[in-house]
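Here you get one chain, nothing else, as structure tokens; it is the form predicted alone.
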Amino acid sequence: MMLSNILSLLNTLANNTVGLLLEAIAYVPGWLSVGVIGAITGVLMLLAFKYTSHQSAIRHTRNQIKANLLGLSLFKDDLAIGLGMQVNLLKLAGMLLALSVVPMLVMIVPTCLLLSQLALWYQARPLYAGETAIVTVQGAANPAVIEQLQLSDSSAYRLAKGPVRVPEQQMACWEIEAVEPGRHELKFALGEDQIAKELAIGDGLMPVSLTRPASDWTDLLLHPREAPFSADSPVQSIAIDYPERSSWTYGTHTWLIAWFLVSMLAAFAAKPLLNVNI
């Protein structure tokens, strides 16, 4: 529970800072935004590595590795010296890995938060007007909740089929048709209470929240945009089956690879300019 609360606070902070900065993605081509963000991320990660690592120790270890590699080529006919130098190389490689632990621990949280924010833009695309999607509501362990839950009317969408209720699994599904482009709220009535889930309709780039999550840290990491349901809420999650985004550079299955490659290339290009030992 403590981890979930911390992650919820971090998501709110990321939505109000990184999320707002990423709104510029909507105005440029997807390939360009992935490239620019990847390059900036690579340089920032390089700077973070420089100032959180023991640079002189890394430089000394790398020099020792070079010396042992040179020794291997000079004494390649001497089995005893060759084996000794190979053992040294293994020790030095382990030492280099150990020297990278602190900067990696420093970078892992902001990197995960950034990737969660980027996934909102590239992991799926919004619904086109006229397109249908399945909405799935997962309730708590109370079958009466699923029986009482009603999808509210809206000008942004219309009911296409459903609901299909499965009280034994605390689940209900609706098929909706997108009508009005924009960011809307999908609303459900439960007695006198209203329960909402963000709905994205349009043909451009916009953040898409696949799921309003439960108060679980893994769900919060994957779905950072909307406030989670509390542990005692009658509804535990609402998911929309958005279509996959098709693109070689910013598609559902490729954006993370493109971001990683660009960030690594940018980091290696900037390494001599910033005088960083990795």
Given for the second form:
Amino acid sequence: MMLSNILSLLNTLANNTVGLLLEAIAYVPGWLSVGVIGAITGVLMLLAFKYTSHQSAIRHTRNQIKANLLGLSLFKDDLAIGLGMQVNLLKLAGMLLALSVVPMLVMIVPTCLLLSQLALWYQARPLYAGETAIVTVQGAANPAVIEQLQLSDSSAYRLAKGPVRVPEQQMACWEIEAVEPGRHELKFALGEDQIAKELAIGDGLMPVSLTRPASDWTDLLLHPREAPFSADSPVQSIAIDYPERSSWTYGTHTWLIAWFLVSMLAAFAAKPLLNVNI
Amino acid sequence: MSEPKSNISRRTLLTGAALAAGAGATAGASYWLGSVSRVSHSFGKKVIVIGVDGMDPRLCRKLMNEGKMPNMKRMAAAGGFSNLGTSCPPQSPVAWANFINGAGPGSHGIFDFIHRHPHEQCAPFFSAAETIPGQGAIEIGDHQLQLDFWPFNHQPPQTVLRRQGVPFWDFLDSQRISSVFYDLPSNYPPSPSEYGHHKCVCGMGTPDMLGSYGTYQYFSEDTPAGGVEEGGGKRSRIEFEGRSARITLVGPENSMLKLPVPVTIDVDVHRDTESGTALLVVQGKKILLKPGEWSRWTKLDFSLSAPTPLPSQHASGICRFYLQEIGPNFRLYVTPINVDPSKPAVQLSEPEDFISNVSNDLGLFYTTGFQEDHKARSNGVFDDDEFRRQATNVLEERLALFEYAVENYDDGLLFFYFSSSDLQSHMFWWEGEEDPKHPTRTSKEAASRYQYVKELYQRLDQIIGDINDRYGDKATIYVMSDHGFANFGRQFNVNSWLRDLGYLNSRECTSILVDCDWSRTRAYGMGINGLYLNLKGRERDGIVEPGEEQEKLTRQLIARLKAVRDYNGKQVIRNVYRSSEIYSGEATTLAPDLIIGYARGYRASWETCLGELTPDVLLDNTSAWSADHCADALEVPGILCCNKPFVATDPSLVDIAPSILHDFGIATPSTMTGRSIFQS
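Moving on from the form predicted alone, kindly provide the form predicted in complex with its partner chain as a structure.
Full complex below, order starting with the chain above.
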């Protein structure tokens, strides 16, 4: 619960800072935004590594690795020395890994937050006008909630089919047809209460929140954009089956690879300039 | 002050520049030369062939005269319109192979949908392709691994194309003239392109993921508990608990198991009668359907387990769901599971990635050879309207593919095949003037269904008009069909007839595959038009002596077959052909001895095709499949419409290939028996 609260707080922070900065993605081609963000984050991660790691220890360890590699070629006829150096190399590789633990721990949280923000843009595309999608509401244990829940009509979308209510699984599904481009809200009525879920319609790049999540930390990590449902809420999650984005560089299945490759290349390119030992 | 001296001397700089320029020039020239060798040598020449399976010349002429096919009339006025001689027998695999080779069955070796192995005493097999089982394997637990490399050198199972001879596109390919075929029948697996100028998506003859030629799956609450296996489909019962049920889709067999079993996928079904909607959850994907609605294509991932620690293999299939009824009797139809064109598990095109490239641009589409699900209609899973709707889905999909084909066509040969006119005609054709009494429908119903065929012809005419408008003055355009159509009201069981006359024994025989006494059987039927002698030295249990006895029996059978009359005195069989007289070439080993050419209105009975016998020789055809073309070749010619005048007065299927080659300036090869229609 505490972890969920912390993540919720961090998501709010990321939405208001990183999320705002990322709004510029909407105005440039996807390949360019993935490239620029990848390059910047690669350099930032390199700097973070530089200032959170024990640079002199890393340099020393790497020198020792070089010395042992040299020794291996010099004393290749001596089996005992060769084996000893191989053992040393293993130890030194382990030491190098250990020296990376602190910077990795420091970077893991902002990197995860950044990636979950980027996923909003690249993991799925918004619905085109005229396209349909399935909306799934997952309720809490009370089956009556599913029976009572109504999806309100709107000029932004049309109710195409449903609902199919499955009280045994606390689930209800509708099919909606996108009508009006823009960022909208699906509005559900549950008795007197109103429950909302963001809906993205358009043919450009815009943040797409696949799910308004439950207050579970894994869901919060994957779906940072919308406020989570509280543990005692009658509705636990609302998901929209958005279409996949197809692109070699910023598509659903490739954006993370592209981002990773660009950030690694940028970090390696900047390494000698920033004098960082990795 | 002297200038600082460069580390690079002028000589070095000049040498470097010269080398760089030389390398650049070489690279440029190589690229250009490479491009030249890659581009088509048709030099802008365009030939477009629209293959319209089963389009009938009589109906075409009637509609053209009534002004209902104005585009074909326009094209005919500019070039010509003619009957097109079909193959003997006029069955699609035979006919399209004639078109492909520019020669008859003696050249390509396909004589019927079904052939028989004489050495296994008439064991039947599909004529156009054959799957050869693998040999050798390493057994690990429940699994077996076939390793086709040294030192194991196992033979994995493979499907081979049985069509023989040289396809006409090979002559274009060798001249670097590009050719592209969409949905070509009688070419699965696709024949390879030696020079890389030929592309082809396989058509009729391509199996589904189950290895069959289309097996639908059907789930309803009124199906018997044990399910029903029927020709072309599987029925299973669906049982709801509350609003939910689970059904199982049967996929391909896992051939890595010692005892292969099909891989299955569970689908959760939820129905809400209040909103009249059902929810299907397939591998995490949700589909909402109302009664009468079709889903889009859904990808299915079949996981084929491998021996530990090897990772499982995956095969991708696609299907569409059709919710027929939500209650009180829930009924759900699932199309045959097609091979996923975006990620094909078997080779469906030449080159191999051609179909996935098409699919990346166009989305998913049917890949099985038979796309209109006539079996669902014949088995009563579909009614007429449902079948027509499904056939219309197929046509819409084909039209999108056609548009893609035209958009991506530059020059050379473009071939596109439409199946709708064949399979819809099989179900809806009924020429009332020829035979007013339909075996199962009222005359009014039969006429209204026949109207569907006429409307389809008009739709196809629009397509022809569109291509003529776009390419009429730039390309030679052929519209051709492999055969025409005829009513099929009465069926003739050749094996029962042979039994009644004492040629096939015993009198109690129910199937030549089960209880035939070969020691007393002199002739048998197999396939739709074929009749074989039980010949000594050829058939495993042959008794008819080659030579005089063979000749005497042949003459007797021909005379008696021609004399067969129906209860009303109508002649049943128009002609009987000796294969030795009508076939020439090197691929005649599997040819029947006699080919039966039925009169209009008649065809081989359903049972006789696979060797079953019925008490009566002649009986009504009560199937929904109420029209056919497996008659005498002279009864059901196809059509040829060309925008370029031709001189041949009686063109035939075998003439199309030489004509296309002639258009590209290639002389008719010696492998062909046809002649260019443009030469007298």
